[in-house]
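To begin, one chain is listed below as C-alpha cells, in the form predicted alone.
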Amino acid sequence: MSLRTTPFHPRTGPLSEGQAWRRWAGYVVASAYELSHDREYHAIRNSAALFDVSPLYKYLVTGRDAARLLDHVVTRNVGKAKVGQVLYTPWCDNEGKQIDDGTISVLGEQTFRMTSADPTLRWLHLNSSGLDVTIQDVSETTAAVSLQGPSSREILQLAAERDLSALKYFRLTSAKIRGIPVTISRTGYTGDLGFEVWVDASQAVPLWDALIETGTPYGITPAGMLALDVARIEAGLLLIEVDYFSSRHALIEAQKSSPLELGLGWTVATDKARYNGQAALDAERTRGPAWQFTGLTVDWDSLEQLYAEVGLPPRLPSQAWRTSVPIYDRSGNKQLGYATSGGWSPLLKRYMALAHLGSEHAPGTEVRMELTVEHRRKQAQAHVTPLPFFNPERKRA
C-alpha cells in the first residue's frame, strides 16, 4: 500500500525545498520545509507555526451511550464534560498499562470526538457491545491544522471574523472562515499559546489559503515535525512509541507503563464509575508508582569538559533525538533509569532530555547521562528537572 498524501498537501508538497517527508500513520508529512527547521521552530516560539495534522486518527461517537462507551475506556471523567469541552486523556488495558493517549471533544450532548496516534476503532467497538451508540472513522474526511504561537490568536481572530479571547484552554468554537464551516479548538503539542482548526477535507485548500493570507503579517511560518518535535519536548509532551510503548505493542511486561508512571496521574478520574484498567489503577495510586516520567538538564559544564578532553568544542544534537539512552547515578556505575527523547533548547539554552527514573529521585538529583564523543561512550552530569522546562503564561491566560 503506497503513503497517502494530507488534504493539504497540493499547498504544503511544492513547500517542501529538500523534500524531507516522513511517515505518519500512512501519510506523508513534511519533516522540515526550509533546508533546516531552525526558523519554524522560532516561529512557534515568537511568531506562529502552521502544522498539517490531518494523520491523526479521528472518530465520531455519537448517540444515547456515546459518554457512557467513553467513560468506559477513557481514564478521565467524560460524564462530567460540558458540550464546548475538550479532554486530554490515556486510556489503558484491564491492567491499567497505558495503550495510546488522545484527546475527546464534546460537540454536542451526545456527539464526541476522539483523536489517537493508533488506529482506535476495533477497540471502540469491542467496548461498545450492548451500548446504542455508532462509532464513525472521519479520518479521511476531517482535515486539521495546528497553528501554534504568541502570534496564532490574532491571526484565528481575524480569519474567522470574531473575537476568540474568551476561548479557554482546551475548549472549542464552531466558526467560519471565509464561509468554510471549522471548529477551532484550543489546544496543540507545543506548550505554548495555540490552537487547532478541524475541517471538511474537501476544503481544506482554501482554509489554508485564507490562513497564510490572514497570517502572513504576522510572521505565520508552515513547519515540520522537526521543530514540533523540539517544543513538545520543552512541553514535556509525550510520544507513543519514543516515549512510552503502547501496551497493545509491546513485547514484554517491562516495556509497559502505566498513566501514574508517565506523569499523568491527573488525567486518572478518581469520581466515576467502573472503566477499563480501574482497579489496577487503584491499587498503584495506594502503593505509588515505581516509575516517574520527568525531565533531565544535562549540566553545560560537564558537556565541555567531555569534549575538551579530545580537543573539541561541545557539538549540540542538531535536531532532537528519539532513542534509549541510559542515565546512571553518581557515581556512574549503577543504572536508574533510561532517557527517551532530547535535544537543545534554542529558547532555553539548555541541553535538556526527557526520561523514566525510578520515583525515589527527586527534582535536583544528580545523574549521570550516556553520551557519546568521537566514537567513545562517556557521561555527563545531568539533574532531575520537573517537567515541563517551558510553561508560558500566555498558554493557558
Given for the second form:
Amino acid sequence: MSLRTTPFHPRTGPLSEGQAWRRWAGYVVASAYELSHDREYHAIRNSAALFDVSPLYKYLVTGRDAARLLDHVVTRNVGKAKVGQVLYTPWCDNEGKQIDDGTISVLGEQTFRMTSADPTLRWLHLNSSGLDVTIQDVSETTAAVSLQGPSSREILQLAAERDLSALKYFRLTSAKIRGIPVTISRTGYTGDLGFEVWVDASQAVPLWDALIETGTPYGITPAGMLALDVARIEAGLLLIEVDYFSSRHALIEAQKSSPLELGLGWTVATDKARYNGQAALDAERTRGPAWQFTGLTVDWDSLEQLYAEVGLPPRLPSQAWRTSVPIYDRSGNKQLGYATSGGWSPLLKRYMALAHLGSEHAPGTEVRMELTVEHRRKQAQAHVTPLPFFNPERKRA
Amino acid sequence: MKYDAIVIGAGANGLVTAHYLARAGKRVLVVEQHPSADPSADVGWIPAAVMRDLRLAGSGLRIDEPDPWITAPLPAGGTLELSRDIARSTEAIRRISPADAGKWPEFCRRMRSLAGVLERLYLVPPPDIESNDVRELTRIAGLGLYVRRLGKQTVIDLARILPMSIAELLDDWFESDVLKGLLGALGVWHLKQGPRSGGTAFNFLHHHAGSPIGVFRPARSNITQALSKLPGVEVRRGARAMVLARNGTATGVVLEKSGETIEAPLVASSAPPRATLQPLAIELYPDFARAVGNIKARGVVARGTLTLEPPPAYSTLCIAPSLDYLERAYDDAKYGKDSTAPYVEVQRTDGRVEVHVQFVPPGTHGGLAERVAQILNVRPNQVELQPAEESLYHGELTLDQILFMRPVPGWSRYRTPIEGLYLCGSGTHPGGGIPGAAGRNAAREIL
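One more: the block was the form predicted alone; return the form predicted in complex with the partner chain.
And the full complex, kicking off with our chain again.
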C-alpha cells in the first residue's frame, strides 16, 4: 500500500519543486515546496504561511456524555470549557505518563472535535464503556489548513468576508469562505498569530484556491514541514516521537515522560473528576517532577571558538535537527540530560535547542552541549533558557 | 443511620465479610437484592476457621455428610455406591472392575494430598507474585517448603496434574466408565468445558478441597441460613444496591428501585465483579475495566428442585455414565445449545431434593425439563429448573482465572482501583464452592 495524498494534493503536488515529501500519519506532505525552506520560514514570521495539516487524526465525539468521556481521557478540564473554546491537552496512561497530545474543539454543548498525533479511536472507545457517546473517526473526511503569520488575520477576514478581530486565542467560530462552510480556530503550531481552517475534504481544493487568491497580495506562501519545524522550536512546542515518546511506544520506563516533566503542568487540571493518570500526576505534583523540558541557547562565542580551532568559521545546521544530543554540566564531565530538537533561529539569530534536564537546573545555568566539529566531538557552552524562545504579542492579540 | 460499612449481597460470602467486620466493631449494613433467603443448600467446603471465628457451631449450622456420598446407575442394572469408608468403596468398585478397585486407595491418597495444598492456598489471600515485600516472599517460600515436605510425588503431581484434563488424569488410573464418569463430572462442575479440556483436573481438585479422603463431592450445608440468623449485622432485603463512587473513592450505595442512597466509607461487594464494577467504568482505567468486562463467567448450570414422594433413598444420584457422555454434553454447549443428554445430579438435603443440570448455556431451553425428567424417570412436572445466565461462581475456575489472576490479574487482593471498594464474593480468590472463604479473606484484608 502506498502512502496517501491529502485532499489538497491537487494543488500542493504541482507546487513541489524538489519533490521533497515527508511521511505524516500515512500521508505525504511537503517538506518544502521550494528547494530551500528559508522563504517559507520567513513567511511564517513576516507575512503568512499556508500549511496543509490534513494528516492530523480527527475524531468527532458527540452525545450526552461526550464531555465526560473526554474528561476521563485528557488532563484538562473539558467540562469547564465553553462552546467555541479550543483546548490544547495531553493525555496519559494510568501511571501519568503521556500517551499523546492534541486539541479538543468545543463545537457544541455535546459536540467535540479531538485531534491527535497517533490513532486514538480505540482508546476513546475503550474509555467510553457505559457512556452515552458516539465517536466518529473524521480524519479522512475533514481536511485542514493552517494559516500562520502576521498577515493571516487580514487574509482570512477578506476571504471570509467578516471581522475576525473578536476571535480570541484558542477560540473558534464557524464561517463561510466563498460559500464553503468552514470552522476557523485561532490555533497553530508556530507561536505566531495564526488560524486553522477545518473543511469537508470535498471542498478542500476550492478553499485552497480562495485562500491563495485572497492572500497573494499579502505574500501568502505555501509552506512545508521544514519551515514549521524551525517555527515550532522557536515557539517551544514539543513534538511526539521527537521530544517525547508516547508511553504506548516506549520500550522501557525511562523513555516515558509525564506532562509535568514536559513543561505541560499548566494542562494538568486539579479541579476535575477522576481521569486517567490522576492519582499518579497528583503524587508527582506533590513530590515535584524529576525532569523539566526547557530551552537551551548555544553561546555564539563558544561556537565560534570551536570552529576557529580547526580554521573554520562557525557552521550552523541548515535545518532543524531532531536527534538526541547529550547535555553536560559546565565541567563537561557529568551528563545532566539531553536535547531532542535544535536549530538556528534566523529571526532571533540564535542557536536554540529543546532539552530534557533535571528539574533543579534553573534558567541561566551554564551547561555544555555536545556537537561535532569536523568529525570530532566537542562541547559548546550553552545556557538554560526559559521557553518559548519567541513569544510575540500578536500570538495572543 | 450511619454505617461504617455496607456489604452488597447476603449470600454466604457477603454475610461472612459482614460478620467479620461487625466483630471488629464496625456498624455494618448488608443489602440483598432478593426479598427472601434462598432455601437451597450451600454446596461446598466450609473452612473450619469461619465456623470457629463466627461461632457457627451453636447457630443451627448443619453440614450434610451423606454416606454413601454418591450413587451411580450401572448400565447392566444396579448401582455403584461409594462410601466415606475407603474399604467399602473399594469393595463396591471391585464388583465392576477389580483393577480399578486396586488403585482406588492410592488414588484417594494422592488426590487428598494435592487438595491439601489447595486448602492451604485458599484460606489466605493469593500469593502476590509481583511483591518484593520480605513477609510476602517468606510466605511464598513457606508454601514452597510445605509442598516440598509433602514429598517428591506431590511436587510432581502438582506440576503435572493441575493443567491436565480430568479425562487424561482418570484414564491414567481407571478403566470403568461409570467410575470415571462420576469423578469426571466434578472436573467440569460449573465450567464451560468438557472433561477433555485442559485445567479440568484442577477444577476436580478444587472441589475436592475440604472433603475427607475418598469423598469427591463437596459438602452440603445450610450455612447461608445459619449466617442469616446470626445477630450483629443489619440486613435489608429486596433492594438491589449499586456502588456509588466519586473521584476514585467509594461513597456508599444507591438502591436501584427507590433511588435511596446510603453512605458509608467502606463498601464490600459479594456480587459478581463485573456487575459491581461495570457501572463504575468512568472511575476506572480502561485496561482494568476491559479486564473486568472480559472475565469468563459463562452460565452452564441449571439448578432446581425435584418433587419426589416419597423422597429418594439415595443422597446423591449422579447421571454421568462415562467421560464420553460428559464430553458430548459439553459439545452441545460449545455451540450454544443445551446438552441433548445432560449431566444430571440429584442431591437430597434436609428433605429438599435439588437437581444440578449441566450443560445449560444461556438461550432458550426447549424441552430441557422433559429431557431431565426422562433421564431421571419422573414426570416433567416434577422437575423445576432455573438456568443461570452467568456462572454461579461469578467467574469460571479456569487456570487463567484463579489465584493471583482472580478476579483479574494484578487485583487479586480483594481491593479495586476505587478506594474503599472491596470485592468479597466468589468472583475473588479462592472462588466458588467454598462458602465463606473469599468473604473471610476479604474481611481480613479490609481490617
